[in-house]
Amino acid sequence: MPSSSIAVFGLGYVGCVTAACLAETGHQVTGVDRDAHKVQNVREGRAPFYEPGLEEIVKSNAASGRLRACQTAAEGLEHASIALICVGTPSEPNGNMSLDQLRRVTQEIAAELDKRPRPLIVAIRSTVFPGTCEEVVLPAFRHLPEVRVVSNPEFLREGSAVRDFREPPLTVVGGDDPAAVQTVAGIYEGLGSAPCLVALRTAEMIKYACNAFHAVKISFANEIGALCDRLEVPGQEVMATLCRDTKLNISPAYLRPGFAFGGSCLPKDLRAVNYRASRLDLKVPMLESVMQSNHEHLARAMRRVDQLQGRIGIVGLAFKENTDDLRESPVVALLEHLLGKGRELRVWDPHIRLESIYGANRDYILNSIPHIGKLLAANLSELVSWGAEHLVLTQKPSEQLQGELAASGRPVVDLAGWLN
């Protein structure tokens, strides 16, 4: 791994162990602090504060020369191409983000280079929404041409840290500069983990994508595991179990932004669970909420397609694709919103033919649309023959199917996001 000097702007706790562990893998860092309290703890071989492992390697690099610290731009920049900014972005009373160290770092960088102009590469690490390198980072240096702006999110846990940055789980750089973003990932090479070189927006909206997951799993487990103890059942066997699921549970499965969910089983089983938490006069808030955000994301997918003008061919009927189930299928409600309103339209599904399907299956589709069976098409070129203006895709299309579409020469409204 070629060695890079590198400026690390707050010696916080992401600052900190950032500066160490890259010293440790070979690059000279110079970590940067207003308060004279961390900078001499680095300087004298301790770490500032606790997390394991942290002490051996700063005392270790601290002697070796690799790490120094101090307290000015000016000094941490005399060397560096690189500036990596690892200042806290603390919750203001409103929710909002506090910038105020991100804009007294950047500003202080800013008015050293008026100084001595020279490329550098300012690489944002602290926790920051996405737009903010756009709106706040970037125009510090706009009369810099040298100086490129990059996103490097971090993800360190508080009490593995050091072992999060040896084993990363993730490693992102985003940017609209390809050689700065390339020079950036390069200082991790050798960490085990591919990187992911995305846009400047992306990289910061991945960061918060992932702490909001981890919320959402820890509040889950914590209302089903406070269920299973209404109920004696063991919550964490319960988990565990769910946890061995690899190819739906613990998996990319469902976890890509498209159309609402639908079918016989989630939303039946969700206001079981709701029904019988209730019961049980226990709140599980989250769960609650389920429904309701899908709800939501259908009235989203209705607002979307109300703006289209002229006739409309819908593409799918079934809750999801290679299925005939029409169930609680959100394109049901998506047909009767649309009716209600007086739109023309057809819709089409591979799988769905009306003589063919019986049962709860049709009752539901019946009692939902009477009229159903004078709305489908036979096939995509009948939807297209027939004058639909725009095509809705609202499941997961075939790769024959994409090919239909594409040579259609109709714009296709995709609210499944498979063809983006």
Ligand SMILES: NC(=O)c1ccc[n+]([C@@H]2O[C@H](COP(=O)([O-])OP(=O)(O)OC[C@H]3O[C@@H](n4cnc5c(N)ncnc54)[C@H](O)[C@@H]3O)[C@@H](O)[C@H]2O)c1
Second form
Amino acid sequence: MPSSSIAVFGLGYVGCVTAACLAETGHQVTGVDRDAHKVQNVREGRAPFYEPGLEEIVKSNAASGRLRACQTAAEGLEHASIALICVGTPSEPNGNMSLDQLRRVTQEIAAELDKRPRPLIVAIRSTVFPGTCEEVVLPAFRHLPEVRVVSNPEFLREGSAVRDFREPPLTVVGGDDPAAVQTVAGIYEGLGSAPCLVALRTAEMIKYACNAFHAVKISFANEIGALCDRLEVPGQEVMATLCRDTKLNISPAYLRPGFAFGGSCLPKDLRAVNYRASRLDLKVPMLESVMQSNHEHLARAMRRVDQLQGRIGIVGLAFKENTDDLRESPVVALLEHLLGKGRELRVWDPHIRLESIYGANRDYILNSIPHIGKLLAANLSELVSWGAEHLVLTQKPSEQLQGELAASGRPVVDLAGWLN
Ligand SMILES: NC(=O)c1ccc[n+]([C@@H]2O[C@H](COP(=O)([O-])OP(=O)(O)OC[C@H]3O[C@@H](n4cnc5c(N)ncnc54)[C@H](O)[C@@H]3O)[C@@H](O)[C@H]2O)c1
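Let me have the form predicted in complex with this ligand next, following on from the form predicted on its own.
Let us now look at the entire complex, which starts with that chain.
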């Protein structure tokens, strides 16, 4: 791995671990912090706070001269080709994150480059909301053509930060300048995590998606655990067993943005869980909010389809592909909504012929849309020849269907999220 000269701005939990670990992997690193105490600690080979394993690597790398520390941007940038920004972005009272430290540090770096212009890649490692690099960081350097800005969010966890740095769960670098992105990705080479190279705003968003997901996972496990306690069922065993399923549970399954869920199981069983929890006087707000979230997602889809002009062809009627089960299909709710608005529509589902469905399934659709028979097309070309001006895809399409949709010449509104 080629060694780089790196300035790390902010010697807090993220910055100090990053600085020490990068020095450990052979880079020449200068940590910069306004806090004299943290700088002094690093200079003297001590970790400025407790983090397992940190003290040792600060000590050895400060002693070898690969890790230095200072208080000013001028000193920090003296030899640096990359500046990693690790300043704090704490919460404001309204929940927004404060960008004061970020604004100040970018101004300090820009002021130093004004005096001594030189090429520099500024990599934002602090957690910042999508658009921050474009709206706050890039403008500070607009007059400095040799500066490139990339987003390089940090995924380490306090308590295992050194280990997380050495074996990163994820490496993400985002930016518009491929050379700058590659250079920043290159400083982590050899850590065993193939970097994900994405756009600037995407990199910023990935960090929020990860943290939101972690918080949701914890709350989910806690709510299921609380319900288990009330039911005198061993919650640890339930969740450990849930995790044994690496096909549907601990896997990418169900983690694509797409259409609302439905069908004969998820809504029914969630309702039962919530009802039983309420009877036990147990509040499970996250589980209770799931149906509401699903309704809101369906409402967004309805508003999107409402915008379309003219005749609408819906592709997919069951709650998902490869089934003819119509019970609680969100597409049925979408059809009811559009029919209520007097919209002209037809629907086609590769697996639904009214004459072949029966029982609760048939009752469900006939109760919801009594004249569904008149709306059903036999295939995609029938939808097109009927005059559908837009096609609305609600399910994962087969490869063949993707080809047919493309060949139809009609614009496709992809509610299912599979076409791009
Ligand atoms: N702590 C974590 O576990 C963690 C994990 C991943 C990402 N993050 C994100 O990383 C960022 C940093 O988090 P942290 O916990 O290390 O914060 P922190 O508050 O511990 O450290 C921030 C440091 O930046 C220094 N600083 C502020 N302005 C400066 C300036 N102009 N020049 C030089 N130094 C300056 C502060 O003195 C402080 O030492 C945040 O955006 C946070 O959300 C944190």
